[in-house]
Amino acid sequence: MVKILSESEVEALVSVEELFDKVAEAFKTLSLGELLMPPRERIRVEGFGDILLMPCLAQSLGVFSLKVVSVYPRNIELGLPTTNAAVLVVNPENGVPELVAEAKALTGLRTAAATALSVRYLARRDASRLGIIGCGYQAGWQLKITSRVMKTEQILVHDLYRERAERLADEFRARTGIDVRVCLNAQELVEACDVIITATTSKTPVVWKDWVRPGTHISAIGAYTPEMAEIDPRVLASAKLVVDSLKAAREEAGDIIQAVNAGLIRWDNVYGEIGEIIAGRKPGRLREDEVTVFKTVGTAAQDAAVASILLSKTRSR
C-alpha cells in the first residue's frame, strides 16, 4: 500500500543531521557517477510558469524518486505559493511504489542543505553575517538550515516586496532570537554580509561585483533557466565557481550560460562540483580573501536523498 505524507509529516520526519549526511552522500555519488539522473524535463506553460519533472535512480540510497515541481512567479499576485511539488518514491529492487509525499518542504530542505554544505566547504570559518535576497518560501528554509553551520550573529534580508522581507524577519527573529534586519536594497545587504544567498526568479543580476567584499561566499539558488541570472557575470569571472552538477549547469544555469556567451568565462573556468569537494577530490576554500560562488539549479539527486530518509522512517513505523 502506498503511503501518503503531508508537508507537516515530511518536516517532522527529517532531522537536520540526517539531511546533511544524505544530501552530502547524494552529491558525492552524483560527482562520482554512481547514480542515474536523467536531465530535468522543463515544460513551459506560457504566460504562467514552469512544470519540472525530476527523476533519479540512487541505488546506494535505495530509492528511485520522481518529483513534479511547478514554479509560477505570478502566483504571488494571487496569494498562492510560487512553488508547489510532489514526489513519488519507488523501491528500485522490485519497482513497487511505496510513498507519495507533498514536496514543498522536501524541496526547501534539500535546497537549504545544498547551501549549508557549500557554506561548510567554501565560506570563511569566521563568517557571521548571513544575508538573503528573495524572501519567498525557500528563504525560511535557507535561513533555518544555513544558520546552523556558521556562527550566525546577524541576518540581513531583502525582497522587492518589502512586506515579505519584514514578515520573514519578524518570524525568524521570534523563533531564533537572532538579530534579523530588513535592508532597503540589495547593495546594502551584499556589502555587509559574509555569506549571501540569492533566492529569486530574476532575469537580471541582483548581486554586482562592485558590492562584493573579498572573502565573501555566495550561494545562488534561484536562477534555474538559461534566461535567468542573479549574479553579475564579472563576479563569476573572478570567483572560485562551484556547481551542483556541471551537466545540469550547462543546460540550466543562466548565470553561467550568459557569462560564457558574453565571453567573460569558459566552462573550464568552473572549479568543480560540490560533490568532488565533499569526496575530497578537490579542496574547498584555500584563501581568506577568495570570493566563492556555489551555483545550484537543484538536482533530483537531492530529492532522492530526502526521499531515502522518508522511506526509511515510514518503513519503520
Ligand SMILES: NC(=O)c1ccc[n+]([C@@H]2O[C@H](COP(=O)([O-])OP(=O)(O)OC[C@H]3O[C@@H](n4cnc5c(N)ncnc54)[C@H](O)[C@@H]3O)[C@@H](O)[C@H]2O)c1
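Treat the numbers as computed from the prediction; the structure is a model and nothing was measured. So that the term is clear: the rigid core is the largest set of C-alpha atoms that superpose within 1.5 Å between two forms. Positions refer to the first chain, counted from 1. First, how it differs from the form predicted together with this ligand.
With the core superposed, residue 262 shows a C-alpha displacement below 2 Å between the two forms. Put the two forms on the same core and the Cα of residue 47 is off by 2 Å or more between the two forms.
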Contents of the next structure:
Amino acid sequence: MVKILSESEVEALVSVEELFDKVAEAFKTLSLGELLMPPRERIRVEGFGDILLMPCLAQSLGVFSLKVVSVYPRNIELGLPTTNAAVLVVNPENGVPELVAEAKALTGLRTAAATALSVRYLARRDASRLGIIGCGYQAGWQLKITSRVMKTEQILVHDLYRERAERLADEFRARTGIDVRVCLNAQELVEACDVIITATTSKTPVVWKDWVRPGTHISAIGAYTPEMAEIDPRVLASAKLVVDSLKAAREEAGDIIQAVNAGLIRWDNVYGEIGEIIAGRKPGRLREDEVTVFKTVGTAAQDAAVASILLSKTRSR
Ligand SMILES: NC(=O)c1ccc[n+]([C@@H]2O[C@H](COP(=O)([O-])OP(=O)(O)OC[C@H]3O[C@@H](n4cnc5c(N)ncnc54)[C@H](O)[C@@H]3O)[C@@H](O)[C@H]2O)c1
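Given the form predicted on its own, state the structure of the form predicted together with this ligand.
Expanding to the full complex; the earlier chain stays at the top.
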C-alpha cells in the first residue's frame, strides 16, 4: 500500500547530515550524467496559475520521484497558500509506487541544502555574517540549514515588508539564540555580509555590484523564470558563477538569461555546475577576494535526494 506522509512527518524524518549527503550525491550524479531528469514542465491553468511537473529517475539513490508544484497567486484571496506541492515516489526496480508525501517542507529542505553546499564549496572559510533578502516561506529553511555550515556570528535580514523581516528575525533569534537584525535597506545588508542569500519573487535586481565586497558569496534562489532576476548582471559578469544545472539555467535562470541577452556575459562564462565541484572535477573558491555566485533554479534531482531519505526511513518502520 502507498504510504502517505504529512509535512510534519517529512520534517521529522530528515536529518541535516543525511540531507547534505544525499543532495550532494544528487548534484554529483546530475553533473556526471547519471540521472534522468527531463526538463520541468510548466502547465499554465488560464486565469488561475501554474502547475509544474518535476520528474527524476535517480537509480543510484534508488528512486523515481515526481513532484507536482502549483503556484496560484490568487490563493491569497481564498486564504490558501500560493504554493502547494506533493511528491510521488516509485521504486525504479519494480515500478511500484511506495510513497506520497506533502512537499513544501521537502522543497524548503532541499533548496536550503543547495545553498548550504554552495557555502561549503564557494564561501570563504572565515565567513561569519549571513544575510538574507526576502523573508517569505523559504527564508526560514535557508537560515536554519545554512547557519549550520558557517561560523555564524550574526544574521541580517531584509524584506520589502518590514514586518516579514521582523517576524523572521524574532522567530530565528528565539529558536537559536543567534544575533539576528533587521536591515531597512538591502544595501546595508549586502555591504555587511560575507554570505548573502536572495529568496525573493523580484523581477529586478536586489543586489547591485557597487555594494558587493570582494570575497562575498551569493546564493540566488529566487528567480526561476526568464522574466525574473535578483542579481545585477554586472555582478554575474565579474563573479565565479556556478549553477545547479546548466541545462535548466539556460531555460529558467532569469538572472543569467537577461545578462546574456544584454551582452554582458556569454553562457561559457558560467564556471560550472555545483555537482562538478562536489565531484572534484573543478575547484571551488580559489582566492579570498573572489566574488562567487551560486544560481539555483531548483532541480528534481534534489527532490529525489529527499525522496530517497523518506523511502529508506519509511521502509524500515
Ligand atoms: N531555487 C529553488 O529551488 C527554489 C525553491 C523554492 C522556491 N523558490 C523561489 O524562491 C522565491 C521565494 O520563495 P518563497 O516561497 O519564500 O516566496 P514568498 O512569496 O513566501 O517570499 C518572497 C519574499 O520576498 C519578498 N520580496 C519580493 N521582492 C522583494 C524585493 N525586491 N526586495 C526585498 N524583498 C522582496 C516578499 O515581500 C516576500 O516576503 C520564489 O521566487 C520561489 O519561486 C526557488
